[in-house]
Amino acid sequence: MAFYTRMGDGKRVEMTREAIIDDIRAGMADAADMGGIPDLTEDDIAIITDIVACNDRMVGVAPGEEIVLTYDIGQLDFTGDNGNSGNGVDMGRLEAALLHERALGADTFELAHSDYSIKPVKPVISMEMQTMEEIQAEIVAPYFYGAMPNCGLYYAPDGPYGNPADLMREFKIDEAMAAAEAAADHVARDIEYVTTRLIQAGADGFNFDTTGSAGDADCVGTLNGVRMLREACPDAYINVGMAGESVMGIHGMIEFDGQIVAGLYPHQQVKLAQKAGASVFGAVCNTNTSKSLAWNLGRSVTFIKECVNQAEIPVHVDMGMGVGGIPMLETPPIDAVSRCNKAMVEVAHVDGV
């Protein structure tokens, strides 16, 4: 018998149990020897089997199961056209923040500015600050600030320093890792700026989305700009969201507290957000587009059961369009998403999603 299934581009296929176990237990093993992290059990792989073959177009998790839902990007999902994962609905953020709450039930939201990004946000923080406390004044869950680090930015064209890149092209090594340096003291330093004022105007915490999606210099200036905030506002809310599964090793050798951030797993990078004072930490797993559902799942939850398991904070995976299993699609298809959260809160045991 074949149940259908996906790809990790969304295609729909056929498979047998038979080869959806075989792809399970194939994903897991390219994470385990990656990680240097244990296999799976024999029941983890049976749960994420019958998951998997389940033929119900959605599934979910048994009741007083449910776990917290976070939400990254703010009313950017609403306003944003579909090459932002947007519907291209004109709106106020106060409008798309109440929607969220009171008509699909989030547990929280946040405020975001259009470009995303802490650089951005800088020169417009008054407005900011002032739309937050006239939001919170309206709205009941918690209400966060998001932003991506976005070392990238720093960097020439857009920046002051040299671009890496460009640099190690030339040869330029250590001009290369001196501009990744200066870069991740610049973003910490606008972190501190950005998110201590976001606070003062009633922000109930602040998301660091895609650390690290500029490589290493990146990773650590966020964890160097998250300790300064944690310092400044002790009882602040501090999510901590990855990239990717492993930290890009742009510099190669820069490090936080002593630890090369360079090629480090969510096992690893929990730990130092910890350090640094992150209060929830967002593992992510990067999906595969030219393997099944049944293998991404099965690699994805061996990384995050891991994470979890060493973790001494709340693990809230990433699961959107290519992470946690999920296929590469813009509005990835409810069978797949529904698939991959119920796998993550049933074996990895997540705290929320």
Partner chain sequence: MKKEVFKLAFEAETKNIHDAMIAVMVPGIVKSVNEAVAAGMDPNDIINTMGDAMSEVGVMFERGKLFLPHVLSAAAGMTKAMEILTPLMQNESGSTEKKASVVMGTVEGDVHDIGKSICSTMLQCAGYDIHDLGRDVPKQKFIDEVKGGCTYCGMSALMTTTMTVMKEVIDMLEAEGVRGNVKVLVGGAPITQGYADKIGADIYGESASETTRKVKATS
Given for the second form:
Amino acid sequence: MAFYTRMGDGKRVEMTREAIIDDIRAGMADAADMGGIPDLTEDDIAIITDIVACNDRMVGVAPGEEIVLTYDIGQLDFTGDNGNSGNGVDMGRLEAALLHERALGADTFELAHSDYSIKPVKPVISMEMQTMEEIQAEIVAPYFYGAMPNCGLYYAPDGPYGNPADLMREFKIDEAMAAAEAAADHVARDIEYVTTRLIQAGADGFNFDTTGSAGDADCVGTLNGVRMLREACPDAYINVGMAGESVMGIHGMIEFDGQIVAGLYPHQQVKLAQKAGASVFGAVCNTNTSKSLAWNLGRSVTFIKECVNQAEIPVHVDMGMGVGGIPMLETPPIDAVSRCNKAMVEVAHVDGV
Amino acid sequence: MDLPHFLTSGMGGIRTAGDLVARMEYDPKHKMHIKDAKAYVAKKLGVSVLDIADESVMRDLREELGIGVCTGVPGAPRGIAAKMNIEKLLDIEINSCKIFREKTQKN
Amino acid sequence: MKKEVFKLAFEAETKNIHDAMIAVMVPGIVKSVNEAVAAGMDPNDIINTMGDAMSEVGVMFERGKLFLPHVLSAAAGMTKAMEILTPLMQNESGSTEKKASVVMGTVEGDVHDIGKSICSTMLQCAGYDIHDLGRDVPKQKFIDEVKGGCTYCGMSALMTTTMTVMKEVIDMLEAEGVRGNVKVLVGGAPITQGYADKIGADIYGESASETTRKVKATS
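Having seen the form predicted alone, could you give me the form predicted together with its partner chain?
What follows is the entire complex, opening with the chain shown before.
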């Protein structure tokens, strides 16, 4: 008997139960090898198999097993264009916040600048603070400010420092490393500037989205910024969400708290986020578009389960398009989204999504 | 994307008690994992863990406690007012409420 | 049969070159290559051994075991080694030209740079002549580079709004009558094999090392 399932690019595919199990095992083995982490148990594999091989359109967790649902990207999921998976529906930020709170079951929500990066918020910080004050007066659910640290904006041609990738192709490795270190310091200063002001405006906290997107220096700069925020605002809610399952080693040697961050996997990343002062860690595992949902889910759950096991703080798994086993497609099929979500709750035991 | 997640495993936000559980996970003095956070909220509300994600229980309970509801109820506390009631209920401090108090108690 | 004899004859040298490349230290790579030359190993075989090891370095980078400076260090060692081998090869065959020229760029309207840059670096390390145009590259610039002799045209996009530009460039290559001269490679977060097929690209790379492997297989 063949089951209706998906590939990592969202295409429909039929697989037998045996093929699904084989792919879950292969995905698991890939994660275990890459991360140097334990395999899933036979019980875990059986649960994921049943979830993937279910004939129902949607699956769900049992009543009483619900988890926290944290939304990122703010109003952009409505207002954005398809470049950032929005719907292209223009609306105000207050309306978007209250819609998420009252109609979409958001347990938390956030305010965001349309560029969604820290750097462009600096020149408009007063406007962002006013909007934060206004929405805090209306909203009940925890309301963050969210942005990507996006260290890429500090490198040429957007910023004052040389572009490490370009410098390295010219074998100027020391110069590339120095540029990355300078950019990391700069993004940390900007994080402190922006985040502390938004907390002063009443934000419950800050969501650092796609930490490490520009590599290990981006990650270190962000963690240093998180530490500054925690020292300045001891009561702030801080979510540190990652960009990928592994921190890209663009610098290679840059450290946070004596630990080289390049090549760290979720179960190692979470420990640095804890040290920096995060309240919640957003773990990521990337989807391979050429593999099946079963393969991607086996792999993602293996990474995230170990992260949850080693975390002292709550872990919310990132489950947008192309992460957490979910297909890389602007309109991810709901059968796939639902299956990935259930597997993360029941096998990886995440605290939230 | 939002809706399948909500329907599969979401607590339900202010439809139920999802916002309260989220606060107990994020509050840096607590940083509770999901099971502890749910148990804490259930105890403070005086209901079971099953009840805190059940709309039939939480809809009326939220209105009674003045902690914000997802339907339009004229006169019911919302925004800062609802959050001040949440502070007392959960024994936590909420930043926007703290700032509101600072501003209103200047003189 | 001859190959087996060669393998046995230079097994130690091959292993030393391979290990030095994986250790990504320039002096070690140069030393192992000098020893192989002294032992009489064919320069072409030395280069092939380094090339195979470089592919392994690329995979290790993607699996988080090595980082970009390590990849570059191995490439720098390989470059130094080529300075030793080039005179020997010129004596033998008179040719040590680089592999094909590849124009690389993130398409017009898209400012995401890193994935494309890593891909450029890996291809450069594999011996290709890289013309990296950066990001937000006007479409015509790709066409100009192909007309100038690039036989691979690599395009990256990180947004679904910009990935459509790849198809426009392919159409322009057709219109200018140079589509047959070039292999088009595409990649980036929203790109899939299905999309590459749909727009008529020749190569889709899920990752930098996969792209490099596929380019090598076609050149």
